[in-house]
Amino acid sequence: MLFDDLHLDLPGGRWTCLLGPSGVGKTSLLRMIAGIGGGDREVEITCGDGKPLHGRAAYMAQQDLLLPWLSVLDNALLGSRLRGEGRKREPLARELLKSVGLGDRLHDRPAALSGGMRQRVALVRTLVEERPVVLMDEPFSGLDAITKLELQSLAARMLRGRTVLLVTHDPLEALRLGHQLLVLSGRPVRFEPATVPPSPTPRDVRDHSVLALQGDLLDLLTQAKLAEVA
């Protein structure tokens, strides 16, 4: 059994990062929370304000999932269009695309963009939804190291004040962005908390506390992987 009597608390307005070996259940858990998976598993979600989570969470996948026949602007507005809301969010989308450096690429198709640009569009598409909870499944994993750092910093700035749950395989990414770090391991899955650096996010990669804690986090991940094969 993958999950059994598992409890996860997400601090409001903070980033929680989930790490663990491949196949441990990180993405499955994220999809269950998003309401797009879980099968017959019983999932109870309680929000601190007493309101349901349904309709208040945005989901950003590992792939950018841009539609090749739509422009940058229309891809950013895809959610509104699918809900039949027309283009009422277009001013916001234009403002956000400008803020991520794509103000002059609004009418380009995805094929004309680099990988980093495509992920910027995917991030804007997530932000256009204006949801208080954001669920992210390794959204920066396919990028080169420098672009990844840039987009991590951009996401931290633009998602400040939102409640974010990020699945990642990257210890440095978790230590840069997370206010709460949890390592998943075992069957059924359990959480092992990891120490968080005291400095504000996004943390500098040269931050001594970040560098010092990478080894500890890697030890936890190694123990989690060993638990998978035991």
The other form holds:
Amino acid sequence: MLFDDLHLDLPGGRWTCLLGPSGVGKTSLLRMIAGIGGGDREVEITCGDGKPLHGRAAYMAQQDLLLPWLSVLDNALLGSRLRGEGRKREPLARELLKSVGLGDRLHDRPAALSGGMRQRVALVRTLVEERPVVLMDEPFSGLDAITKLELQSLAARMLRGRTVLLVTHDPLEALRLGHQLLVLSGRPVRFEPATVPPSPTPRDVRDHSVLALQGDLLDLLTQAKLAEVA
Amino acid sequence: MIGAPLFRPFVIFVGLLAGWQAIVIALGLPRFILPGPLEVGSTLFRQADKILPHLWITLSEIGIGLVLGTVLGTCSALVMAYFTPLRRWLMPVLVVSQAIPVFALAPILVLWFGYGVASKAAMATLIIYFPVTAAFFDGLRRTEPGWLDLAHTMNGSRWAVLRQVRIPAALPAFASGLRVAAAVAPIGAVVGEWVGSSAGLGYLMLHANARMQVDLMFAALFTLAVSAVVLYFALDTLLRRAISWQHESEPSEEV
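Now show the form predicted in complex with its partner chain, given that the preceding structure was the form predicted on its own.
First the chain shown before, then all remaining chains and molecules of the complex.
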């Protein structure tokens, strides 16, 4: 059994980062919260305002999942298209695309964009949904180091104030972005909280506490991995 | 090089004709067994006014068959993709229906639909129905799971997801089915004409064969082959234009 009597608290308006060895169940957990592929597991989600989470969480995956036949703008508006809302979110989509530097690529197809640009479109698509909770599954892991840092800062800036759950295998990413860091380990899964740097996000890669805590976090991850193997 | 894409087919075509003529000369074959390409060419030219009406008949049979078969195939695939329980009932029927050779049905179709265009169009429809249905349905079933997950978190209805995600995503597979259809539709039409007709290229071939007008038979065969090739490439070009994103996203593919 992967999960048993597991309890996860996501502080409102903050970033929670889930780390852990591959196969520990980070992605499964996130997908259960997103309401996709939970199987027959029992999941109980309560929000601080007492309303259900359904329809209030946006999802962003490791693949950009852009539809190759739609333009950048139409991809950003995919949610509106699927719900048949018309063009009411179009001004927002245009503005956001402009602010991530894609203002002149609105009518290009995704195939014409680089990996970093495509993931920026995916980020905008997530933001256009205007949902208070954002669930992200290793959204930056397919990118090169520099693009990755760039997109992390961009995401931290644009998702400020939202409740974010970020699954990642990159300790530096977690330390740059997280307000709560949890390392998953064992079977059934348990959370091991890690120390969070005190400075505001997105933290600089040269930030002393980031650098110092990276070693501690790597130790925690190694232990989690050893526990997994044992 | 200008016209490079047409250069290779042209060389192959001329080479085949030259080989044909060489065999006729080398073996000294009589013209009622195998006429040379020059003779066939001159017959084609002289008797064009006789061949053309038959060509129109055959083309209209193919055209009607293509349209009907595509419409029916598309609807079947959509119904099976949307109404999941229905799939379990329809799929075996579809597969079993393929066990009956369409050629064996030709006499019955002629009996039912008469000697005219209708029975041949029905043959062409039947022969292309399965490839179109199978290819499109397969495409609809193989939607990238990530897209479906994303659409689900966006609260898209089943119908909206089908229309906005699954159908467009299945278009390349659908196009493959249509290409196969364009290639086999002429077979259906001509077989229908052989079984019973009073017009069409298939009829003309049988008619000419029976009168030892082998040059006319070859001229009709050549006309049929050329129109089948033209039909295929016209459809292929059209489909490529319509689904241009497919090639944009697969730049490594050699076109």
